[in-house]
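What follows is a single chain, given as structure tokens, in the form predicted on its own.
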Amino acid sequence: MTTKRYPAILPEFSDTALIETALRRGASRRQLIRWLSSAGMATAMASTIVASASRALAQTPQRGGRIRVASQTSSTADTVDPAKQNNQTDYTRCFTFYNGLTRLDQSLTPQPELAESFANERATVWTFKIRQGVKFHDGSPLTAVDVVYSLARHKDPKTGSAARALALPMEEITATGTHEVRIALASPNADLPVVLGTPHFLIIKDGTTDFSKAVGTGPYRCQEFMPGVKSIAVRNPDYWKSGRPYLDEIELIGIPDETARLNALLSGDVHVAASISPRLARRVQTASGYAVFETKAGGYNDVVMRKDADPSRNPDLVLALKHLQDREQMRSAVFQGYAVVANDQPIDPTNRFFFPGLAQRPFDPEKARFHLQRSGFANTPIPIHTMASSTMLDQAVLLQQAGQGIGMNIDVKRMPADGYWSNVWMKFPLTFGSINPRPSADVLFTLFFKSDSNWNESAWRSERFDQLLVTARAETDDARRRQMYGEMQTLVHNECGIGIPVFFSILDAHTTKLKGLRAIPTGGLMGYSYSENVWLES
């Protein structure tokens, strides 16, 4: 793998901790923003990263204390088996007990974790040097054998891994030394280190089959785990990261009802209420001693216009609907400002491959009227199906109101949440979808835009797009990949039957005594990995 070189005062990557190091060495905020921008990062994102590092540098971590965290799900299916995780509560819990080979930073760039370095041959054969001196919670040393076992078990259908599809391209996973692992892929993938930084690929001990408790290398040891009730994590005194973690204990519980979760925070019963909606954020902001932590991320609600059905196969109707999206109004009214304007393509500004050169499609009722008249559907009822009691419905109503101004008769069909994804989404010509953040441009494009994908929402087909997708996946030069991903974003914007008005933020509420949070755009609470980074201010 080619390693980029920069002046000694600057970090090699966009990771916040390394930015902090550069600030300590005397780098100015302007220098760092300019460097990140020259490396291809959007200026707004570069400013956010540097500001976050500056705030963190101004704080001094304190040791000790106990926190109680309320997540949004709880069931008897809760697990501490990384392979079987299926919700945000599982991810939050497992990142407390385990580490991955890599971790993702604020721009979704993979950084070394249990692998102290990684290199590749043409993005097909990867070598990972495993960090020495790391111990599992039972005192046994981490070796390459543990890594091989952890990765290989995903491929066995008996494991029931939620990430089996991502693991199957790993044709050979071999220990080539006590602290070296070789992975040979069926086809090139420059994003393998990104994949290995996602929650399912956390590393467990060789031979582990009992997950009544977690035995990992992570910042906390598992003192108690009761599925559907709680988990209690206590500080790992032998953690391999010097000085971390800061807290003595973390209790994680699930409170599925959002209002009840927030009430538990405001009453002092918990210190963190994960994943709250913008409509409840105002309650937090007006309550003394509490704050909202915003993670700008790539999640979005989209208007899905199927290219294989009437009336949505009509290109003028598609353009009319795209120009009817009042993005600023949706950002402020639906998401209370906790969103950024999008541009009918799925790569958001936090992503290192975001293409800022794509001209913004404006809210333009006159253009929408022009295309509506050309489509032949003026004054014809146009049904759009959406989930009731959701931000998708709020967006659909705003679209409906905009349509009335140009003679477009949008009929909003309010569908129950139960069964929406199996019975409604992609089953009608016009529906609303909702896509969670994904760890890479490749994963997003592959899942939702590749011609033969099961989740190709609008049934869009583009031979050029598919060719670029495969070529970019195999390309290890970031500059060339950035050019390809830029063209792909342009193709989706111009041709695809998807309208993406905004990227919405993830919101977590917490006591202001909790410090150290930084945004990682794969999910809330630092991409679920908050536990080793936070502390309580006395």
Contents of the next structure:
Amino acid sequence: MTTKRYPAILPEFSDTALIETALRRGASRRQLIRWLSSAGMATAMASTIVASASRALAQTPQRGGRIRVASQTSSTADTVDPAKQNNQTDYTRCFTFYNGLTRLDQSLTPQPELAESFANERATVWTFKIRQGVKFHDGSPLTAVDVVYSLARHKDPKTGSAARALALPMEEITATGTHEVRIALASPNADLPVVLGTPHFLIIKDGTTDFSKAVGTGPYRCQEFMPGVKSIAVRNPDYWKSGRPYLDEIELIGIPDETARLNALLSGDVHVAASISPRLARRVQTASGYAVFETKAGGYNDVVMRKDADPSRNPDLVLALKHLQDREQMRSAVFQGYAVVANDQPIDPTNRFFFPGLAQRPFDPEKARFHLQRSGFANTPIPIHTMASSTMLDQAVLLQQAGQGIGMNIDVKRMPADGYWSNVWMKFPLTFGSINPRPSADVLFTLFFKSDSNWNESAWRSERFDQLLVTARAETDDARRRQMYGEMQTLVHNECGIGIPVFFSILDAHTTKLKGLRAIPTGGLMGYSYSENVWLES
Amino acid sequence: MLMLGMILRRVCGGLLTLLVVSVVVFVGASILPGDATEAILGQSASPEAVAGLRQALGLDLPAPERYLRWLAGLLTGDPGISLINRMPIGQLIGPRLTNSLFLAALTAAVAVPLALLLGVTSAIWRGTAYDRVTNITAVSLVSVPEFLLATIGVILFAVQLRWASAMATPVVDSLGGALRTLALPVLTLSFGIMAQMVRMTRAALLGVLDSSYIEMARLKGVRPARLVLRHALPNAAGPIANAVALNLSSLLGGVIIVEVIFSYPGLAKLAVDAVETRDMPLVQACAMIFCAAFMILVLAADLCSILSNPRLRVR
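Please could you give me the other form, the form predicted in complex with its partner chain, since above is the form predicted on its own?
Complete assembly follows, chain above in first position.
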């Protein structure tokens, strides 16, 4: 009705907070609506505000309760050694027991965690001030020695660290005080605090070699850990973040079969079923009492067109394929809407360095036809290798169908999942790749776009890009970095042999009783750090 | 005396078989591409990192030496430690083996008596509607893949009706609790192994029931129950015992699907994990257990048939 008169009114945070306080003091709903209406606000809008404030009040965390979480992998390789973590289950488990020096927030910006503050000289020499008064689960205090040990061990090949390549540039790691650590890098890297916020660099106690139990500074203590079976985490009453965590106990188990995992949730055996596919998300939504938690993140499937092979080295064919991606259809049909449209460059909108100024390449069959004719590959079979029964195959089939309309004859080759990444991906002129979200633009660009990288998917060589990559890494001014990363995104969009149609979300299913989940785009379940943030509604 | 000699011979033969199997498994697993270091390091496996870790794990030694070291360890009662998580093999296997044995024992307790009952009754009432229904049901149930049976069971009884749990746990606190958590996996497994036992019991018993001494007994006026249980069944015990043993032996290592669907922490999943991560000591230990269990069951079946049939004892 009268809402039209106030199209732009949205409750400011302070207003909501004010009303929340009033509600807490005992004002009734009706009183508040009357009060807001008398202030000239439409009743409909007033009730929206009151409702959202009541929701916020209901969202005040509650203490207590135990939950059971089913994640997607479980094997004897399960570990609580941060260096050896191999999959998302490990990350999820380790974040319940340990903290990092930093943590990554919603825009993947590093925030202080066990490091109270950090400073740098020309992005090369970094000083981390370690938080005072933090205790390990066995009661011993956290000092610089523990931090040095935790970081330096990654460099020793005997540790078997999965993050060794990231640790090697840390040339000197020294304790310069009881609560201060100095890290000297081989070359400048403004993203060191980002790297230190990733799961492998969680902080353990000095000298730890036995990882049959986890002793960390994290929100929960490790009561039981059986690789391939389960782990039980109990609340750490001395946690340094006061008031946290909220739950008494978390049992983490692995159910690798996706349907079985979801069934366990729907039968009430577990509270969370991590990582479910968009196909099954619908089943969760139709069941009452369960919800899908969506984390918009930077993962993508891309069509990889090698610049060092025929026919994919032909720039017109590349452009034809890029214009042939019906991004909207892929978003809705392949990912059931749990995706955002991408623009043939790998930085997604959640990233703080995403460049919104880059014009969106549309689905344009006419343009695709034009480039196809120019390339001379019209009506010749063009083989694209993709993984059987995966979303990559679904995307390839949509591309094939779009191709039929313009006389492009795409031959979709279905390859088995076993050995796909070593024998198929990048090994043929046209293949499909699937890239997991990475913590920083630098890591992503370095791994998959730098000219001499092993995983430079399309064998794209650009001197300008490589130069920008090194300069941006050394740059500590965010505005200047943003400009450089913007240019790099434009370069990839225009020149690289990669077609990225959509960024897909990470989906976790949970009971609606579990509250407090907020998306952090490094991974599912709040970038694995859900444990200290969630609570159970009684 | 003869019997003791036979058992001794069989045990010695069994040990020899175990030795051969351990060599075959070791060689087979070595042929698989990749090793534990690559499983640990994953995508970050650079050549130097692999070399360093290989040395730390003792994988840089030549294969025969690694095998002999493992064998020497086993003979002194130490099956080694896992390459992947550095835990003693015994500690890893212990609880999982207990779980598997527990599930196997429960399944056997349900499936074997039921199968024998159905087999015997369908043999007695040969050709009747009961016989046909029993046979068709048994064959149909064994023809449906386990994963389908289990999944349908879960969706129906756990998700929709909420009578049972979608996950099986080896903890029994009450009868109701046990029914809730274990009924579905036990039934799924029972359906899978019962068909052969039912049909074998029926066939073996029919063969005996057709023989002339049974006809003689019948003519003498022996009551049907006594005829079957006292006169016929002991002579059919050999093949029945073997069918039972063969089916039970699959309950230890061959239940991977049920373990996965019900996320039951058993030995089969452990063995698959071990192969996937190329954790040789664990692979070896699991293979030894499966092989030993198979041989023990077959030996028990043979003993059973010898005891029930005096003619076999004097051979």
